[in-house]
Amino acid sequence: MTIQFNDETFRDDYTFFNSPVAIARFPFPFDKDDYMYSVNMEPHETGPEGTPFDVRFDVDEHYVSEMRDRAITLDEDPLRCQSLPHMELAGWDLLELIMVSKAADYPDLFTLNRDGDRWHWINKPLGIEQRFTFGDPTTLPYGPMEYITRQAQGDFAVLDQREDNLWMDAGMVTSQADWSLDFDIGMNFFEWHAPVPKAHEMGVFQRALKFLMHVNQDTPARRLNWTMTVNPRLDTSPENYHKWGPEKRTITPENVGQKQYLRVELQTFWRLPRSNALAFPIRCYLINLEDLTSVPKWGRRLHRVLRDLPDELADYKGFAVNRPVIVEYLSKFDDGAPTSAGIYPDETDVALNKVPARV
């Protein structure tokens, strides 16, 4: 296998860590020195090599531990995975998309053999081998969406398209940034985005919905989103706010570099062939400030973005209470030098072309 999987935790003792390779390929979300909401969609095309954009569904060193954390969350709260009855076909669509993609992009880790509707799936990292009949849920231990998303990093919302809107009618959500699938299930696009400040009056969601409803099977799209979190906790759900909310008050000038994390979501959008549903994977990446500032361009830029962000966005992004400490820490890494355009490190920061592909 080409990936060395970490043995780490995302709760309790928080042993999560990023290797130097993981730091170099982190999907830094800011392409300039300031930030405001926008419909920042782009085609989900492959490349650059070695980045999370190089494949359809990124698998990295955190894969095995993330799947173990998902299983813990589902054992504690099975309602983190829900699918309304009319979404079963979309679940089979999603299973096919993920299995075919992983087997093609990581042939050393995943194998899919198909003989008509008789399928044979092998997931080597998780030690899973399953023979099943495509379209027959009785041949799987879970429904099709739950079965495959227990083996795929990130959250998954599956959106039904009807009445000129998108409806969150199915999902697997265990690593979300303070929103609840159980609360949002059955809501339309505008309803589940209602808490977001500023964006509605700017017309962001109206433009985004128009774009998403025209995503075709051969034109998947992507965008990056971000927030901040204390400690490398995947499950920052409203249901468990009593566990992670108090952790915001543990940040000090001495520990902010290690405990404060930038949380980035690689969001992709896929039109599913049989159901015409829209698959909406939300892949979470975490990096603490100490590791992030090892890339000088990112340290300079994050300081400027967080320093100048409107107060209501700082509150919505989850770091208002610690903003002074965070900005003061980051200021030490901002020498005032100009930053280059785009999200990637400069050649003098990290030679990205030296990061092996899919490591």
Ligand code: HEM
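Here the structure is a predicted model, which means the values were calculated and not measured. Between two forms, the rigid core is the largest collection of C-alphas that superpose within 1.5 Å. Residue numbers count along the first chain shown, from 1. First, how it differs from the form predicted together with the named molecule.
- Relative to the superposed rigid core, the position of the CA of Asp311 differs between these two forms by less than 2 Å.
- Once you line up the core between these two forms, the Cα of Glu42 stays within less than 2 Å of where it was.
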Contents of the next structure:
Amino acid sequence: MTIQFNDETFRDDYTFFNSPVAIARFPFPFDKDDYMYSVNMEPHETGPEGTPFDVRFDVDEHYVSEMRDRAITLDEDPLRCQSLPHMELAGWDLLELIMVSKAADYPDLFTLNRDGDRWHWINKPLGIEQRFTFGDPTTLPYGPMEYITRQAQGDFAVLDQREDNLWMDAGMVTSQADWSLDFDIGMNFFEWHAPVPKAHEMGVFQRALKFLMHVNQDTPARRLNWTMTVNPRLDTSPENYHKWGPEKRTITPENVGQKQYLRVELQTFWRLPRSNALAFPIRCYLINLEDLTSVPKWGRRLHRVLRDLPDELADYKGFAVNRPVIVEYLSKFDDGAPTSAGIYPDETDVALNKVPARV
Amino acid sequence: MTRVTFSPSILSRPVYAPLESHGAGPTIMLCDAEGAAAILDLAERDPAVMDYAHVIYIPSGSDYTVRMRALEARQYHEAPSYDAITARYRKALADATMGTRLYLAGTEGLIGKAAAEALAAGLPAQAIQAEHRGSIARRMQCVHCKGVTEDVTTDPFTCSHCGLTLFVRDHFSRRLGAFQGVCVDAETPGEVPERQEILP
Ligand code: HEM
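Next up, the form predicted together with the named molecule in place of the form predicted on its own?
Shown next: the complete complex, the earlier chain at its head.
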């Protein structure tokens, strides 16, 4: 089955939508009825067929429109894509990883032909054809990291590993949950995580860093993170907070089902072969409460998670002001019945077998 | 009081400790205002540290000039402002050899800017020490327009570039040598909390 790409927007008139297929395969992040930070990491490329978990870099119906949104953001603010001088090799590593993966996982959409360092890349959904010399930046219209991440959904941080730490020395960040690459670039793992409440005290970051430093080329890993966003907006950056901030206060009991989104980040971790850097793609998935509650298990569970979430986390994630309205809305979908373990819908909900397998 | 005890904060916020002598060896010492007292204390603990020192002092109203001159550093320079010494300071950093150490003392603004400049020039972080003295004013970067406002003493404050009213975060970038300022009335334009003096 080929993917039908949506023509939609993530700003202004917000025409973004999820098809029934996108809803059924949504990466719901809660495997139980409560939530607290933990070192929630597992091997990547493992997961039921058709879900975002069984491919290296998931491509879905939002691909083309997300790339258009990224281009708009970059035109307005080129500092969303930065790479410190020593990171160029890692940029080539990342370009290779993404091209090779996309061409193998979606052969009907992407083609990569390689003849030594003479490469030929075809991206059908975006209508791009490029011949270039691998390793020679003058043969591409942008630096290697920018070139490939203008063609890959999700944000990307590229981390240099040295002095027993990871350093955020490059990135493409246009769909972030309220953090600034321009401010954080050059920081180490503990510095850029400094604003997160509780997790430092719990030892989460110390253990997570140890895990990450040992990720190698054969063991890519992943974790899910989440927050709440009003309107299907990708660019919830601090840079533009004064522009999207007022929208946060437009939630009412009448519109909350349609305007309030659960924002899920599928974060993966990749060791890069030449540079020994770590690539950290942060893929963002959005679903509004109306669509989410069409899966009864998810409606029940999200109600319980958000109702019981510690205040510090609701504050940090920025939805404390809207929490009462959200929880009230969701309570109508919670009959108190027990929920099954794991993140997937129950057989009796929408079934994953409605998700078409990739070909 | 020139010494300040800061309240515990998040991990990106720098912590300052008294300067510690590494003995005779090439050093750059840059201080402003009350920061001079930290250099004087250092020299008292270990006079040998001055033998190869290049001292730059920006008095900004403080009066340690007589005592600073008396330290007889290898090179001593007094300057009216940080801007005025930028070129000299950059040259000193460019001329630094493998073991050169940098001692910074004074306001967080001076320490932040000067450390960022040194890191950009390639000085390793371990070669830099900083001791805070004097004013607790902060150097703030506006996350919206990217302009830096110096000597911020209230929260919220007005960005000196774009005019937005910003609140003062503890999140600090060593690369920029600045804290982050974020629009305080982004969600409710016009609803600005009362200005308070910032606390250590
Ligand atoms: C090396 C790759 C990683 C990068 C580049 C990264 C980056 C970030 C950034 C920029 C933030 C926002 C901080 C802010 O408020 O300014 C954040 C939040 C967070 N990160 Fe990471 N992170 C990485 C890996 C991890 C790992 C492995 C964990 C595992 C536990 C983790 C846990 C968290 C948590 C719990 C938060 C708070 C999120 C929330 O409540 O919404 N991060 N991360």
